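Okay, so here's just one chain, in structure tokens, the form predicted alone.
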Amino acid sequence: MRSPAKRDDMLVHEREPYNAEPPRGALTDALTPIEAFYGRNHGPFPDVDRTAWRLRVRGMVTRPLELSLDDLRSRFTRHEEIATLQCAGNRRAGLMAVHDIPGQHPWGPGATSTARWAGARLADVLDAAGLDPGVTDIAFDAPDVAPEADPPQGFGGSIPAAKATAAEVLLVWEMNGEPLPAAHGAPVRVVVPGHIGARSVKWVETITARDRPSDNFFQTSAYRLLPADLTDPAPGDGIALGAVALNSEILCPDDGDDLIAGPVDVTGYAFVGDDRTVVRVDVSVDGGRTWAQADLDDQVSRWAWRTWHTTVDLPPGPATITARAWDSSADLQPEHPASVWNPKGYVNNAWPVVTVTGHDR
């Protein structure tokens, strides 16, 4: 395997299939540093020739299109949007504890993180091959094999035309001002700003235009919310992901931390997806008895997550800092994570919890 150029504290759950996020603190700044960028795998990295790549447009299309990278960055032209992806087992770990969870990496608050993308935007691309007037759906197809897959195939999966058609969308050959890393999807990967990671494919060979969603198997069974008590899934039982539900975590201080009591200054992340944007964020140091409202910093990209900032007044000896996020539609986190726990162990989005101790000085 080649190992990607990632931070030496980075918390490893698999290395084959590479697998990792990030500590919380490396998560503070608006944009992630590549090197702090978590990494979600179902196969190796696959070895793909630059120069051979070409990426293919068929299916229901009227000009079917192959195009090597040259082709992307001559013909359509360069768009940027700096955008958080987030892995849909993200703080997994959180309802793991309410119960086991086989066979799922224990993802904290890592498995998301933000960058400046760019490339062409893949509404160009398609209106170059012309969509047939019944397409629903656009799908996507790489050639990292997936051994997990039944029966083994390479990653894929589809989101709906309408958000593969949208402004924001981008067929991306460069990360944070740099050439896109294979870590990361070289030559080119699809970025779906506001929908779970698995959708932002990496390194895409083929795009299909098609009238039903993809039949990959990251489609059909894998990326689905199942009902608790549904014990033997079939493919296309329980819900698609898509668009992330409005989630946050706190980043520092980090939980198990000893700390002076007194002033202790909170920060966070708080994301939603799609048409949605965070308005609120509150904090609260005594197991969500009484909250106080945090500062919103400036958010950096509609496609962004929103970090936030308070001071808190931390009493002496053992306590736990809470946070919840609202979003413009006036939804708010649920509060357990047993309340949304699932078999896949998906979209925890419960409200986030850090234990900490306060010692006098």
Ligand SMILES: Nc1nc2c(c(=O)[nH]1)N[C@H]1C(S)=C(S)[C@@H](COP(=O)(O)O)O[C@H]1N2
Contents of the next structure:
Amino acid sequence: MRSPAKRDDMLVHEREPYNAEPPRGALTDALTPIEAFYGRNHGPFPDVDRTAWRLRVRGMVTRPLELSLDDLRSRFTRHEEIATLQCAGNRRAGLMAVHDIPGQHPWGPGATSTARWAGARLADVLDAAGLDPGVTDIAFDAPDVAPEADPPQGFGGSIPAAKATAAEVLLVWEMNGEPLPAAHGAPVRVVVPGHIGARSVKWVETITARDRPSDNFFQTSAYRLLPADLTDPAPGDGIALGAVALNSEILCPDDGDDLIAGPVDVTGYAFVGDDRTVVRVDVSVDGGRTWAQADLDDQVSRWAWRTWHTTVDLPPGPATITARAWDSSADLQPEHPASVWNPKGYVNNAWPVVTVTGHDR
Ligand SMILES: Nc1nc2c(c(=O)[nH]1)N[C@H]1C(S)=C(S)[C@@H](COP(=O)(O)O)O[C@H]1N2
Ligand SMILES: [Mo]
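Switch from the form predicted alone to the form predicted in complex with the ligand and give that structure.
Below: every chain and molecule of the assembly, starting with the one above.
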């Protein structure tokens, strides 16, 4: 497949495999247009023939299934869910500024986007297959082979069975009302709202019911939070990433902007996974000495980010704008990226900062 149809001003970290994020300003709406939606790929796009494509459901099930796209669409009820995808590497650049992370892309704040997804509930498909009582995890496998996967294997991962059978997890064939684009996993991808993007496996071919997490490289070795001093990790080391940690970003103004001193509109997003919700966002223009609460925009879906806005009084001269989000468990984002630095550069959820200059009119 050629390069996906994206905005000209995407920040391309890598052309092949395609890894790109939109500029901050492209993410201010509740829903992200497909041409701005970030792309994160570990290997080249696979060639999938949609008529020959079959979804296999196997493992610890009573009735193994083999479903065509037509089977999936006709046998199961179509459901929609507006959900944010967020890569575990989102905002990694902030960790790399603390200490280099070789071999990883320096993602800014744009490795996250929100779409309206439609497809079948994974729960309904698992129900048709009949899960054995001992099932604890549901694994997904795709055909695209990443150079980093050791040994060579397709992309894959798993989620706990309790999440897999929740109503929000979909097998998706539509994105923002259009057929799912090839670059985002056509004919069918998994969307796991509230969990790291890596579990939303694109071009999914096999679903396996298991009594332990997936053995796939991207479950056992990648997407794990390692202690900062671990230099030679083995598979299974560190914390497997699942639900998305509380995070936020400033989308407007952009870092480095020259502005007129005085009232300045500030907007951003805040997001947290699974059973927590964003309940408060504070903004500071004096480096965190004093804070004012931002207005939270209406949340378009339980599984979408919360966009927010406020107006600050920007002083003349160089200034920093800082934000920090709170969630329904009274958790607050950590202040410094240094305190969350980890060898693979995941989950930078430190306070976002943009540096701007206020000019006299
Ligand atoms: N088959 C497959 N699925 C995949 C990936 C991949 O490389 N291959 N990348 C994952 C990661 S790390 C993320 S963050 C999301 C990105 O989805 P997008 O490219 O549609 O934005 O897809 C996930 N699903
Ligand atoms: Mo990711």
